[in-house]
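To begin, one chain is listed below as structure tokens, in the form predicted alone.
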Amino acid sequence: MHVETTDVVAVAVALSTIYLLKRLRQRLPPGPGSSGGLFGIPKQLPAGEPWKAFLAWSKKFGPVISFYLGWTPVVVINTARDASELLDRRGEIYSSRPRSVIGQQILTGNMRGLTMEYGDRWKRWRKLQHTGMGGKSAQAYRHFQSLEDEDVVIENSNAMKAFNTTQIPGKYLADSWPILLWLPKSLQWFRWDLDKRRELDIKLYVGCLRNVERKMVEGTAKECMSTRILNLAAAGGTEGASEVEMAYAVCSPFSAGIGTVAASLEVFLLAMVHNPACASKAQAELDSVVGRARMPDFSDEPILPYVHALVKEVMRWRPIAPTGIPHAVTQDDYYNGLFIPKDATVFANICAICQDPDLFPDAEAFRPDRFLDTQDSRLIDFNIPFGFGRRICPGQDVAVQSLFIIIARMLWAFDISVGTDEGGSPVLPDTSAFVPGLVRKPLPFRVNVAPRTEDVAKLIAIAASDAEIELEAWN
């Protein structure tokens, strides 16, 4: 039988058309559509603080909403409950991530664990983390976080902050209509300046790595996270991981931590500025258990319950991570009576979340105490600003050592209170104006950090000399 081109044509048109039109029948979750906006994205979406759009559009809607970016169905899920339920319980089928194509296909030429897409590649990524980090390896860097040395200089800060912009939902014309690739590349004017920075990242990230493998020939170089890999590339157990990829493995703790970090300190001294009878608290147990005549260590961490708690509040009162990294759904999905469709980009709102009430009472209020005495799992093991399911971050044990030990030296060691003027005049700064962003941190505000006794001053300069000399020992 003799079929015309323009017949096959005219079904396949067919065919997908009801497949569409039956797709949209089904009942996806309320919100404000994508009507008022260019190519799909709405109007109301603020360019560098999504999750304030998704918070009240979640008010309006309900805790799940939707709508779309160019073709994109975005799923945005605002309490904790729903957020446990789809992204940890169904982990199976919300585990990738969706296809981005500014921030990995061209900045990082898909080696960024982070925004990576579910499979094998992510696979072996997230198994060069754990070896470096997983389980009992965080508490090997320890020791290093305790060191009092502030002359670090961040060599990669130029790769995370170039990557950060990236993140954004709704900022690049290429991520909603990737159609754009299509061009010939040297049109493609969307990449030109982030293939210079992808050359520039993979000649640093490389380059740290080949100086460990340098020293480990030479017999000088200490166990750390390259080493273990390297070590277990020797073996065969990296499953055929290219230089590239353990170089970019190797060093996303490093490049994501170390400005997550920076961002939680000073959301730590907005809040204590703002709260300084809970600084007091911590302060008076501090005393207690560790006195004045030395600086707590890691060892005091379990008799400063109160310290420990005020990290965690320090984290959840004001989230960096404001939305976190989107997860994509890797089949159709129902919850609740709404359709949730394969390929949908969904959106954990880790502010929103960290202010639900159900689970935070009067959560705009800064209390480190709801983390004491509590009985619910979620608070005693709080990770939620660290995403969930399997793409939880793989350095969260890492990241809060960190906040641990350098916020309870601060508060033993300063008082900290409201910054002046130059007239002398008290500036309370706003607890809610930031600098947007996949990570985001306080606008700049005064802030007054005195030390507590005279010994301070002596007993920082003798931990900072020893310091530098193990780190010289180090190098």
Ligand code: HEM
Given for the second form:
Amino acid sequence: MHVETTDVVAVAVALSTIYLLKRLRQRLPPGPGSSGGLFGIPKQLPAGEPWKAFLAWSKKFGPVISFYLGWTPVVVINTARDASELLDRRGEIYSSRPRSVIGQQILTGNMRGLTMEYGDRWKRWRKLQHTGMGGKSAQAYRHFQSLEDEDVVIENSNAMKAFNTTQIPGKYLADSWPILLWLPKSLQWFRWDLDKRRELDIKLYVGCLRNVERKMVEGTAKECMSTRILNLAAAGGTEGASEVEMAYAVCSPFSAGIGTVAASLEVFLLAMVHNPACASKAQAELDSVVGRARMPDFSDEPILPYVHALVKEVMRWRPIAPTGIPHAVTQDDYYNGLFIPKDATVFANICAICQDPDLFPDAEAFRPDRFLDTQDSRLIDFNIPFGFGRRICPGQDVAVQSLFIIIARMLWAFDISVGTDEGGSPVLPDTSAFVPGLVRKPLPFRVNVAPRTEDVAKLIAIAASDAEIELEAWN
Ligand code: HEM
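Okay, that one was the form predicted alone. Can I see the form predicted together with ligand HEM too?
Below: every chain and molecule of the assembly, starting with the one above.
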């Protein structure tokens, strides 16, 4: 039988059209539809803080909503129950990341775990993360977290700045049109700067890892995530991860951990300025448990329930990762009669979930006690700000430890109050004014931080100089 090429093309077009129409007729979760942008399809997320638009839409359309971003279906989950059902229980298919041509493929050569698609490489990377951060490994950092905490740090933050600028949906043509990768490399204008940055990143990360390797050979290395991973590699336990993969893995806590904890501390200050009664209650607990002769330590943690609850409330009241990091679905799925197509991007609206009235009555109020007077395991083991399912933040134990020790010590040492302007009048900051982003932080505000007693300054100075000596050994 003779078949013309045109016949084959016609059949292929017809079949794809039937397939597309069939998919489009399936009932996607309700949503605002598509308005604006090219052919009525929005190219970018709602401006400013998208979680607010998502929350408003969910009040109108229901807890799970959808819309199109370019040609990609986007699903947003707005309650803890639905997030847990989809992202935790169905983790096998909800644990990928949306394809990122610019930020992941080109800038990092698919090495950065945060935005890596689900698969064997991600599983290898994640195993390496647990070597350095999970459970017991996190506890091993406690001593260093209680010490007072530069070229490497600056270069690393440059690497992160470059990565963050690529994480704006719709910003790059090549993210929406991956077909551009078929152009000869010399014509792919969008990769010229990124290729140079990737080379610098690899040099930096591999350089750090080799530095530790050299110290291990000399016998001067201290145990850390790098030594553990290098030992694991030597014992054949890294499943063939390349040197570059390992180098990116050990450097990811740097990038994912610094800005997030710093932003949470700014939220803490904002909360204290507005809620002096909570600060006083925590200070009373600290004074009765720790006394005034020494600073609080990790050993005090089990007997400082209010401080612990205050840390949780800081993270709940104003989550710093408002919509988490988007997941992607790897198979078609149905949920409560709604169709969630393969490759849909899925956001958990963490800010909305943290205001869920069923879980957090009077959610706008800053009330640490909500975590004490409860039998609800979702509050006792509260970790919603760290995301969901298999992609849940691997650094959550490290983060909570950092926040606990810094917040406990700040409250023990200082009175925190509203700042004043040049004329001496108090300036109460807006509790909803944030610098938007994947990780957000409060807009700059004035705050007054004063030592609670004269002895405090002396105690801190002694502790700081001891810590400096100890940290010197890590240089
Ligand atoms: C208050 C501090 C922090 C918050 C609120 C936070 C929040 C998050 C969130 C929401 C995600 C995405 C989870 C998901 O996809 O469902 C995430 C991922 C991640 N976080 Fe954190 N994080 C914090 C601190 C840290 C620290 C200190 C580290 C490292 C020491 C870290 C390392 C990571 C990494 C490597 C990922 C990517 C995980 C993956 O894609 O598999 N984070 N974090």
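Numbering follows the first chain given and starts at 1. Here, rigid core means the biggest group of C-alpha atoms that superpose within 1.5 Å across both forms. As the structure is a computational prediction, the values presented were derived from the model and not from experiment.
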Does R81 count as moved between the two forms, where moved means a C-alpha shift of 2 angstroms or more after fitting the rigid core?
no
Superpose the two forms on their rigid core, then report whether the C-alpha of F190 is displaced by 2 angstroms or more between the two forms.
yes
